[in-house]
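In the block that follows, a single chain appears as C-alpha cells, in the form predicted on its own.
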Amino acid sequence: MINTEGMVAETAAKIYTDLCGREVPHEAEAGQYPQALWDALAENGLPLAWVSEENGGFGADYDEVFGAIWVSAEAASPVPFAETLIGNWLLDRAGIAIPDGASTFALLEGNTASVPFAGTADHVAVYDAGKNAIALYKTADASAADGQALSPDSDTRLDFSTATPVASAATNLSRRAVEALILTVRAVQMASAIEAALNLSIAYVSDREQFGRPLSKFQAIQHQLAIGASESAAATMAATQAASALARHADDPEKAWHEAVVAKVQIGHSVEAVTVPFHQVHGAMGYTQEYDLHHYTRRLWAWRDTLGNEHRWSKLLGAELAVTSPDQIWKGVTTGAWIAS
C-alpha cells in the first residue's frame, strides 16, 4: 500500500479535503480554476517537496511525496500537481532555479512534446535525452501542436522550436531514470484512481434499488464489483512496488526502471479492465456529465498513454527479456534485482 500517513501525505490530504470537494473538479472543467486549492498547496511547500534543500526545497523522501500525490488522485485533482513535483525534480536535478507558479514536464521528441496541463502550468520543464540537458520554458511561449486534449491531465503536444528557454542546463539523467520518475507517479495515480472510482460504484450500487432489492445483491452487478476490485488490488501492489523500487534506489532512479515499467503494464491492463463495467454499473447516470465518475474514467485513459500505452512498454520489456539469461529474469522477479542496464 502506497503511505499517506506522512506529514507530506497528511498535509496534502487536509488540504483536498478543505478546498476540492466533489464540485471543484465540475466547476474546474467549467473554466473555474481553484486558485485557493493551488495556493494552499504552494503556502505549504508541497510543490517543492522533491526539490533539494540548497534550491529552495526539503528535499522529501520518495515513497512519503507518493502518499500526497495518491491522495491528489483520489480527489481528481484540477490543478497540476503531480506534474509539477515532477517538474521542478528534473530542474532541481539541472541545477536550474524553481519558478513560482504551477509548472509541468515533458519528454523533447524532435521539436515537439506532450505536455499534461499544457493550458494550465506557468512553466514546463522539458528533458531532451540527445542533448543530456533540461531547459525551463514559458508554457506559453510555445504553440499548441494538436486538438483538444481528453481531460485537463491529458497531454498536448506542444511544438518549442520557436519558443527561447528561459534557462537550460546539463543534467546526469538518464532518460531511463526519467521515465521511472514519471511512470511511478503514474502509476501511483492510477491505482487510486481506480479506487477511489471502485468506492463510489460500490457505495451507488449499494443505495440504489430495483425491483424492490438494492443493486448490489444482483449477481451481475456483483460479478462486475468483483472484477474491479481485484484489478484495483492488482493496481495498488504494482504502483507500491514501483515506488518502493524508486524510494531504493533514490541515488539512481534508472535501477527503479523495470519495476516502473511492470507497474505501466500491469495497470494499463487494469484500466482497460475496470472502466467500462464502472460506468456499466451506474446505468446512465455513469455516463452523466453531472456525475463523478467520468472525473477518473476520463483522467485513467489519460494517464494510461503517458509516454504510449501499455502495448508499447510491453514490447520494449519483452524484447529486453528475450536477451536475458533466464537465470537474471528469475532473481528479478524473486528478489526485485532486476537486469543491469
The other form holds:
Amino acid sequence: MINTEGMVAETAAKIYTDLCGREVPHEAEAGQYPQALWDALAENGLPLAWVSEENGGFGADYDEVFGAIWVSAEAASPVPFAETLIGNWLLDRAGIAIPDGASTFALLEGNTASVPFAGTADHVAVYDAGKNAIALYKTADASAADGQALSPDSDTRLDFSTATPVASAATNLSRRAVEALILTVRAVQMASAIEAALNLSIAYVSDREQFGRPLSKFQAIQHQLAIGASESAAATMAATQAASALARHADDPEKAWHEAVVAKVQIGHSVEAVTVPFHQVHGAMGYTQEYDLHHYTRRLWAWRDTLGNEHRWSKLLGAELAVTSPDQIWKGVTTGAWIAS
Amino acid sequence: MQRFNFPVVQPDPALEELRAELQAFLKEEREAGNFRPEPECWMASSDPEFSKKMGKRGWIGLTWSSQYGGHDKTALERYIVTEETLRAGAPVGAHWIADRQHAPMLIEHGTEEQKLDILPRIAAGECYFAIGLSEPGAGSDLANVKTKAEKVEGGWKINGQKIWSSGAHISHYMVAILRTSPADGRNRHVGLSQIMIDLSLPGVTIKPITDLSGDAHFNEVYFEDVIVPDDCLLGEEGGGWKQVTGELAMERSGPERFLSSYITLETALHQLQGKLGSDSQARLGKLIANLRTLRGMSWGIANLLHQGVSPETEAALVKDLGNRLENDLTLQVRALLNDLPEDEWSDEMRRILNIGILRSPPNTLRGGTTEVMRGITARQLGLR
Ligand SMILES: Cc1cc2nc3c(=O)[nH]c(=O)nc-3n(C[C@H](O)[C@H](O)[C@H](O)COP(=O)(O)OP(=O)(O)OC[C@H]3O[C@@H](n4cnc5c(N)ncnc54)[C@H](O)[C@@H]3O)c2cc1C
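Same protein, different state: after the form predicted on its own, show the form predicted together with the partner chain.
Following is the full complex, with the preceding chain placed first.
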C-alpha cells in the first residue's frame, strides 16, 4: 500500500476533496482552469515537498509524498501537481532556484522531448542526459508540435533547439536516478487511476439495470471486473514496491531503478488489461465526454508512454537480465536486490 | 483509500541465511543425482526419502512447537523453504500437504494425543496427508458432497467416495469433508464436518488415476463402512464448511500458486544466458516484472498471515494472477528457446519443458478454479 498517512498526504487529500470534485476535471477540459486548486496546493507548499530546505522547500521523505500523488491521481488532477514535484526535484538537485507557479519536466535526447502539461505549466525542468545537465526553460519559449493528444494533460512534443534557458547547471544525478523518480511517480499515479476506474466500474454495474436486474448480477460482468481487480491489486503492489525502493535508497535513487522499471513494465502492460474491461462494462456511456471514466483511461494511455512505452522498458530490463546469471535473477525476484553486491 | 492491502516487506538477513542453506542443500542433492527437477514438484514429485532428509534438516514443521516435533519458527521461514524448494523443482510432494494444511488444522482442532502422535511424524517427513474435498458430483460445487459419516457407538461410520485426492496412495491420513447431517433445504452448507481418516483402516480402497503426463499422483478413494473413533472429528460437528473455506483461503496465496513452473524458466536461462535476441529480451523483461510483482503480493500476504490477518480476497487475487502467470511462463519459455537452435537444447531442457506443458492444465483448477476465484473476488467487490 502507498502510505497515505502524514502531513503531506493528508493536506493534499483535504485540498483535493474540497477543491477537486467530480465536476472539476470536466470544467478544466472545457477551458476553466481550477486556479483555486493550484493556489491551495501552492499556498501549502506541497509542490515543494521534495525541495531541500535550503532551496525553500521542506525536504520531505520520498514516501511521505507518494500518498499525495496517489490522492491527486484519484481525483484526476487537472493541475500538474505530480509534474511540478518532479520538475522541482530536478531543479533542486542542480541547485537551481525554484520558480513560482506550476512546472513540468522533460528528459531530453537531442533537441526534442515529450512534455506533460506543456500547455499549462509555466516552466519546464529539462534533464539532458547527454550533457549531464539540468536546465530551466519557460515552457512558452519552446516550440510545440501539433498532434492529437491522448489526454488533456498528456505529452506534447517540445523542441528546445531555439529556446534559451532561464538557468542551467551541471548535475551529478545519473540518468537512472532521474528515471527511477519519474517512473515511480508515474507508477503511483497509474495504480491510483486504475483503482479509481475500477471503483467507477463497480458503481456503474451495480446501478445500471438490463434484462430486469443490475449488470453486476451477470457472471460475465463479475468476471471482467474480477480480472480488473487483480490487475489493479498488482499495479498497486508494483507501485508500492517502487516507492519503497526509492525511500530506501533516498541517498542514491539510482539503486531504485530496477524496482521502478519493474513497476513501469508491470503497470504498462496492465493498462490494456484494465481499460478494455472497464470500458466494456460501461457500454456506450463510458465513451462519452460527459461521464468520468475517460479521465482515468485517457490518462492511463498517456502515462504508459512516459519515457517510452512498456515494450521499450520490457526490452531494457530484459536486455540486462539476459546477461545476468539465473541465480542473480532469482535474487532480484525474491528480494529486490537486482545487482550483485 | 486503497482497496487492497498488500504491505511491502523488506528482506530479512536471517531469512536470507536460511535461504542460502537451502540452496546449498538443494544443489548438493541435485548434483548427487538424488532428484531430477520437475515443474509441479509440490503435487507430482513425491519422494519419501527426500522428505525424510528435509525433515532431518528441520525444514518441515517449521511453524509448530518443538513439543510436537516442530521448530518454533515463523510462517516467514516456512515461506522461504517453500519458495526455494519450488524454484529447485525438488520432490517435495509427499510431505507438502501435511506440512502446509493438515498440521495447522490438527494444532487447532486435534486432541493432545493426536498432536503428540502425528505432528512429530509429519515434521520428520514420515507422515503424509491427502485432501478429501472433491467427489464425482462435487467439484466447484463443493457443498454438494454426498459422502456420509453416521454417528455410531464411539465413533463415525463412513460411506461414499472421494476423487482427485492428490497423494492418497502414499498418504497415511485423509482429512475429508463429509455430510454428518442432511442439508437444511436451502442451506447446503450446514451438516458438513471435517473428519480425519486413517487410510489403512479396513473398508478404504484407493485407486490411482493416471494423468495426461503419465503420472499417477491423484486417486479415487472409496469408503465402505469405515469406522473412525470420535476424536477424528476435527473442529465442530456441522462446522466443516466454515473451516474448509478458511483453510482454502490460507492455501491460495502461497508461492506454489505462481512458482510451479519456475524451474522451466530457470533451466532455460542457464542455456540462454547471453544468447537472447531483442524480442526475447522484451519477453523476459515482462515475465520477470510480473514475477517480481506477484512475489511481492504473495510475500505481503505471508506477512499479514504472520500477524494473524487472513486476507481472503487478496489470496484469491494472487491465485488467479499467479496461475495465469505460471502458465504464461511455460509459453514464454517456448518462445525464448527459439533463440537457440534446437539441437543445442539439452535433454534436460526438453524434458522439463515437455513436463511443464503436460502439467499446465491443473494450475488453474486445483485449489479452486479461476472461475471460482473470480466469483470470490466479485463477492468481495460487492457484485454478488
Ligand atoms: C492436479 C489436481 C490435483 C487435485 N488435488 C485434489 C485434492 O488433493 N483433493 C481434492 O479434494 N481435490 C483435488 N483436486 C480437484 C480440484 O479441486 C477440482 O478439480 C476443482 O475444484 C474443480 O472441480 P471439477 O474438476 O469437478 O470441475 P467442475 O466443477 O466440473 O468445473 C468444470 C469447469 O466449469 C467451471 N465452473 C463450474 N462451476 C461454475 C460456475 N458456477 N460458474 C462458472 N464456471 C463454473 C469451472 O470453473 C471449470 O472451468 C485436484 C485437481 C487437480 C487437477
